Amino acid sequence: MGVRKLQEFLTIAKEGLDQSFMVAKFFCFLHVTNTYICSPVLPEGPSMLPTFSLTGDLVLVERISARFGKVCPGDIVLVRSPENPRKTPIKRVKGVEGDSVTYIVDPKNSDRRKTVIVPKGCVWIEGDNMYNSNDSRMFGAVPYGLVQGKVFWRIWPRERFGSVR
């Protein structure tokens, strides 16, 4: 009697352990995919209007291009903020190292322009909405190591589903 109950318990325990390992493997796969390959992101704020709406867009960010230095001017990237490392805004790359970038210093109050050369190992990022964007015009070129990934696909809203340019 006791041996049979012990065998039943061991069978149930083995099945539970097997299921736990399967769930753990799934979460490991999810973590690796999200950290190194691709992740969903919700763009927030007005800095990328009209490319992204104030709320409600859901985009995919692929992380491989940033790791291999394949980010070019015109790409939309996810960047770790140099001012607040807890934030990861989405901005457009305007220039990479060695590029000359001309920008309007204070678009709300004047048309005064300034030209800078992007330093080695950095990128120049700006929001599409120049009137309401905290970007390289405020804090300068961003080290390439802060680029987290490149936005490549819009998932939501469904009417705008597809590639992002």
Given for the second form:
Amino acid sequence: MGVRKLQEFLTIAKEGLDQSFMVAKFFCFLHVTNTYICSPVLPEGPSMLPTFSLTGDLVLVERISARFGKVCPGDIVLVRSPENPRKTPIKRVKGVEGDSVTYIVDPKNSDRRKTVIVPKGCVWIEGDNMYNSNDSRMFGAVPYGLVQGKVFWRIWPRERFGSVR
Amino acid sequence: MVGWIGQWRSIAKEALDQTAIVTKFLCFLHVTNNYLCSSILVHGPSMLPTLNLTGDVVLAEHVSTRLGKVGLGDVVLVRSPENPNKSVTKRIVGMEGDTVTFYADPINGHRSKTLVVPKGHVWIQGDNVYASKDSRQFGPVPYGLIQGKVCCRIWPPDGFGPL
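Structure of the form predicted in complex with the partner chain, please, following the form predicted on its own?
So here's everything in the complex, that chain up top.
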């Protein structure tokens, strides 16, 4: 009597374990794809208007170019913020190491421009909405090691489905 | 003729099975190296006398950095801000908000500089201040570049143990 119950329990436990393994393997596969190949991201905030809306966009970020160093000026990248390592803002690359970048220091109040040369191993990132963006104009050039991926495709909203320039 | 194909198919299946096992092992190794603990060969004069000139093998664990539990006095592995393909090993001498005072050129003078480490950054220096390229040259390093914390040395055997 007791032995039968034990056997039933063992069968159920084994099946539970198998299913858990399958779910775990699926999550591992998802994680590896997200970290090394491609992942969806929800950009938020006003700093990349009009390219990305305030909320409600869904884009795809690919991680391969950044690993091979193929990030160029004009690309939109996902970086780890140098001010808060838990945040990952999305900005556009305006200059790579050795480039000379000219930017408006405070566009709301004056037209004063400044020119810097991007140091070795760093990139200069700026939001498309220069009036409301916290970027390299405030925190300086960002070391290349903080670049996580390149935004290449927009999935949502459907009217703007397609590659992102 | 059919016997040949049958043999070939069984050999191919066995090769595929073995490859799958090797792939799974490499995946497991990769995950462990990236998220738990990995062994690193470090060399160079910048961390004398803590680490030797010609190659020590140390264990670096990656859990603390992810949890934000890296602090003052830790020896850490960071991705170099000047060359993203290189990783350097240095000690954290200042966390964000700390005031650091350092000698810009310890061989040639006693002129010292003081600054406050900005938010989200750490100040790293090699233990051997006379031969180390660190935050005194390239400035404070964003926390996101820290890859792991060195916890103990495994080679040479007479230096075995925590740093």
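Positions refer to the first chain, counted from 1. As the structure is a computational prediction, the values presented were derived from the model and not from experiment. Basically, rigid core = biggest C-alpha set you can superpose within 1.5 Å across the two forms.
- With a cut-off of 2 Å and the rigid core superposed, residue 143 has a Cα displacement that falls short of the cut-off between the two forms.
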